[in-house]
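A single chain comes next, written as structure tokens; it is the form predicted alone.
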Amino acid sequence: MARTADVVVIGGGLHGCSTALHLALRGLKPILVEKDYAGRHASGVNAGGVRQLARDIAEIPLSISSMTIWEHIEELVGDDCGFASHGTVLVAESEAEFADFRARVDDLQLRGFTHEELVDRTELRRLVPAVSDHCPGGVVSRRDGAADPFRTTQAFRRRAIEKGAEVIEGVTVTGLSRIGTQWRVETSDGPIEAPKVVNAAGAWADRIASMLGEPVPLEVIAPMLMVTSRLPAFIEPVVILRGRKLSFKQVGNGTVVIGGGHRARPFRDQNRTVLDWQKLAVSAATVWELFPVMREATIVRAWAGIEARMPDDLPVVGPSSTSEGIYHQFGFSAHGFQLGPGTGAMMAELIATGATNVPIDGLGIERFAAG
């Protein structure tokens, strides 16, 4: 006999756990299926940035709605998830880059978005006193911050179970077929039947989509991170660059987490990655140049997590273009952590009511239909 549910959620990262929780809060019975354990890959090992700053226009509504949830995260999941709101600062390293940032902020304001604020050299130095003197200014999103990614994913998982969701870990989805009004999800632990299915399978989501005749050009990536020895507190906001790859934040114990996009080599079917030490050295050199205070620090550990990137760096969010009752939620391209709470709420609303108040125009899977 097949298990039955109102919705099957495939994938136990933050997005899958968030969707399961919000479905349960709407009175539905979801079953979440995860091939490893919740937070095993991208959701548990990313840099933890809770960032509205520097997002594509198509993502901004989701990001803004998600930030509202982040600011009340403990009320939702019973854990503050280590969330601290000290802002995110995008540093300009040249006058030309600063001019580009000014044009971006002006354009956003014309569209009605006010979360990005241009700051001059004086305000940049006030926000980030340790930054190099050559930087002429930047952009700040003052409500942004950072959280503990694995702790956050586990908090959503626990609360989803408390509210009635079933979470099955260590189980692989092997097939997907339509039987009347139901979808039959074949798994290594037996079938599950439900009228609705959410594909939140991360770096494996293209395989689920292919079962539906919706192949997508998903790239498997493994962004790398490093953490340093402890230093006296010297910075509160998260710092990012655009000209060079860098994200940079100091956590409460004094260590500094360094990321920004340099990638390891992923082996998704083996659940492992191979670090690229030359690229890590490039990240370290960028930090050395931009923050002289870091020159006394040592690198303690480096790692990478497997995740999915789409060709346009935008996630696939919304209904299937081929199969009624299927919804996609994957491909967050190394910037999906902040979006998790809000995208889960939006997806639950879409499934429960057939519509959503948060615009997701431009994020549908149909944009890849022409190949």
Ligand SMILES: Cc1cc2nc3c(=O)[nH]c(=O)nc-3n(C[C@H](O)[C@H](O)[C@H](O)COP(=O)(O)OP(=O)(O)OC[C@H]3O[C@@H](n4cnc5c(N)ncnc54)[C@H](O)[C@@H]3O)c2cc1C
Second form
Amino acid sequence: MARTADVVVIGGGLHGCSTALHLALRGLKPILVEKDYAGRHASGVNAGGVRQLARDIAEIPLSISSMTIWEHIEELVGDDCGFASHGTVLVAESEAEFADFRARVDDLQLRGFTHEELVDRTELRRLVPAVSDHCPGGVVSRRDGAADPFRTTQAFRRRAIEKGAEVIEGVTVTGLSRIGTQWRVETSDGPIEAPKVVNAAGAWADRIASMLGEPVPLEVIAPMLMVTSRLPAFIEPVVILRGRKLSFKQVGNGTVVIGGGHRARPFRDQNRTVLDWQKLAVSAATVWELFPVMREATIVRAWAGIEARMPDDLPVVGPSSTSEGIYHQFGFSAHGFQLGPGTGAMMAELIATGATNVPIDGLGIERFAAG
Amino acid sequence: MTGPSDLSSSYDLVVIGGGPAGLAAAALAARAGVSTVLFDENPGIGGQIYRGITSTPIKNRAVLGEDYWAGASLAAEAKASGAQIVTGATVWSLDPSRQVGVSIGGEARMIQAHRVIIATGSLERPFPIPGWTLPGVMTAGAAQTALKAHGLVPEGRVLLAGSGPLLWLLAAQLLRAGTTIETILDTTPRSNWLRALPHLADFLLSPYWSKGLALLREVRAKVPVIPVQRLSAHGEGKLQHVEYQSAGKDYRRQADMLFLHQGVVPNVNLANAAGVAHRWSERQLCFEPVLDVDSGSSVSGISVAGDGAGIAGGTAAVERGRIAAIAAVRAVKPSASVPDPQSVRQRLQREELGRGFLDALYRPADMFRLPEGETIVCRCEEVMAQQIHDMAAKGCEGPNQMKAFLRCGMGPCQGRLCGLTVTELIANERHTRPADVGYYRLRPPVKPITLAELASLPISEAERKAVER
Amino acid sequence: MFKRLGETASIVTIEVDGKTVRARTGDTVAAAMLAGGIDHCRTTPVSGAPRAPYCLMGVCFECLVIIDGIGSRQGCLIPVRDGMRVETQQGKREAGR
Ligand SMILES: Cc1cc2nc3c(=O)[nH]c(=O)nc-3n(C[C@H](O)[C@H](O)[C@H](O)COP(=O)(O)OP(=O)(O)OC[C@H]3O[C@@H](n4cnc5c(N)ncnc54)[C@H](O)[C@@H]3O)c2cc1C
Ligand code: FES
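Next up, the form predicted together with this ligand. The previous block was the form predicted alone.
Below is the entire complex, every chain and molecule, led by the chain shown above.
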């Protein structure tokens, strides 16, 4: 006899856990199935940036709704998730770049989004005293911040269980079939039946989608990060660049996390990645130029997380275009951590009520339909 | 001194580690005409056992003993073999495609190897007792290194504590150098004798037997040896006294230096980060790489030789280095003439004969592997045993999750001094086996490097462009 | 602490926290500090507890010091050079000073 649930959530990343929690909060009974353990992949090992800054217009509403949850995260999950809000600063490295930033901020204002704010040279130095002299200004999003990714994912998992969700780890989904109005989810530990299924399988989500005859052009990527040993506090906001790939932040314990999108080679079937030191050396050189104080800092660890990227760098969220009762939530293209809390809430609303107030236009899977 | 600019961009064979295994491997391969480079992060070659072999200030041969001086010919052979030997060279990365990241004098290079022999040896098993982080408390190996490489001997009230052959060797060497050792606190559980008995016959045939016995006699004649069941170090800012329990009674003793030792375990960091599969050895209570008869690992082209492949000692390491090198030569240059591996294997078997007895006799007591309460487990991040117990009780199943919650293993030593303790504590709390709990998933850099070093990696303009948006 | 066995041939001097320390050519920084009676080489970034070299073989990272201005160097792996400036590493002091 198959187990039954209201919703089967595939994938125990932050997105899967968040959706499971919000479903449980709405009185539904979700079963979450995770092939490894919750937070083993992108959600547990990412840079922890909670950023609204520099997002594509299409995902700004989702990002803003998520931010509101982040600011009350402890009330939701019973853990502050290490969240601290010191802003994110996008640093311009030239006058030309600065002019582009100004145009973007003006455009956002016209659309009614006010979270991005242009800052001049003086304000930039006030926000980021250690920044190199060659930078003429930047953009700040003051409510942005950073959190502890593994702790956050675990907190969502724990609270979801407390609220009635079932979380099954070390179990892989191997097939999906329709039986009447139910979906039968085959797993390595027996079948589960439910009327609704959420595909939050991260870098493996294309496999779930193709089980439904709904192939997607998902690219498996492995963004790399490095972290230093503990340093004296010298920078509060998260710093990002546009021309060169860099994201840079000092955590409360003094360690500095350096990332920005240089990629390792992923081997998703082995849960492994192979780092590319040549590219990390480019990151090191960028930090060297931007923050002279960092030159003698020691790098103690480097790693990469396995993540899904879509060709347009936008996530796939919303109902399946081919299969009734299936919902997609993947392809966060290396910037989905901040979106986790809000996307879970939106998905739960969509599943429970059939509609959502958060605009998700342009994020549906149908944009990849053949022809 | 060899600098980064003296290196080629690729070699047939890269040997990592310049102890007996690495030296023997490099010598054999280079003599067979295979282009070979050997890296060791220490200022000199020799590894732990032959530390300082080309430079030791100790001229009286009796102090370190003839077994030490046997290293001189090994070092000379390696030097004469044509292998490029680079000391002060830290290998911080190795990946499954055999790219080797190495740092020399503050500059980093990536080197491509056709074959790699990891010969990074062992390190002393963590000895997490209360107070083991106090200045004045060191490992027995540290005292040995101070003596061999620098001609330094401890002064003041000197205590040794723990168990294992190396502790006795250190005691003998210190005594010959004129040091007064106040006491040896022997933590070997008495019941171990019974477990070791079945292996006695083999041990009697091994070269360890007579040497070991002579060493014990030499030391016991000069130093009182007290069996202890409990041990802790105390002091304000540095070691001042030691407390121990012997035959049910508690004692306290003033001390300036305490040297701890309870055996050695493979240093798995580099192999683990390169993706080499490891397994738990119940006999030696540690993780060791899974290897084939030629020392080949689960990663093609990478082999592990010497104590890093499982503890067997220095002379066995030489033979194991040769076995790995023969396989490397055959792969790279099949026409070269190499010794018959079968005869090397036979010598190795003889060397390994006594191991079963020693492993059983010197199996460290649970008491000294499974700390409690406020005893520090992770020295770098100062994580206490109780925190690990609590997290495991709350459901934390493995060292990687533990790391994410408590930061244990996240400091610069990258889990070398807490990894086994954390694994065993979790297994104990959750009533499973260390084999099921597993070890830290390690990532390069396996040794910290400075941002400046990393930025010094030569990067072509094309590569720089390729990674810009 | 430690004392030298017999006399040393060639002497170099290094500076530790401004104090002159005599060392033997071939000493590592950690060995020179131990022989020089310096009882700790750093304090931890977490609790500020004093630490001294523990393993002398490059695995424990207790011997971290600042050498010629560069922080978090493993004193037990780096040989002394005449005139070298060594500082004990207090807490998080490593870079950005
Ligand atoms: C190095 C790195 C840095 C990043 N930095 C940031 C940042 O600073 N800010 C930010 O907002 N975002 C960041 N991201 C992105 C963010 O982490 C991801 O967008 C987000 O976590 C995606 O969540 P997820 O749940 O979709 O994916 P994941 O966390 O990958 O979760 C998917 C889960 O599904 C499981 N699964 C897959 N297939 C199956 C199956 N068949 N059966 C059962 N289980 C299955 C997987 O094992 C996995 O645990 C970063 C990502 C990486 C890799
Ligand atoms: S003393 Fe242990 S690393 Fe230097």
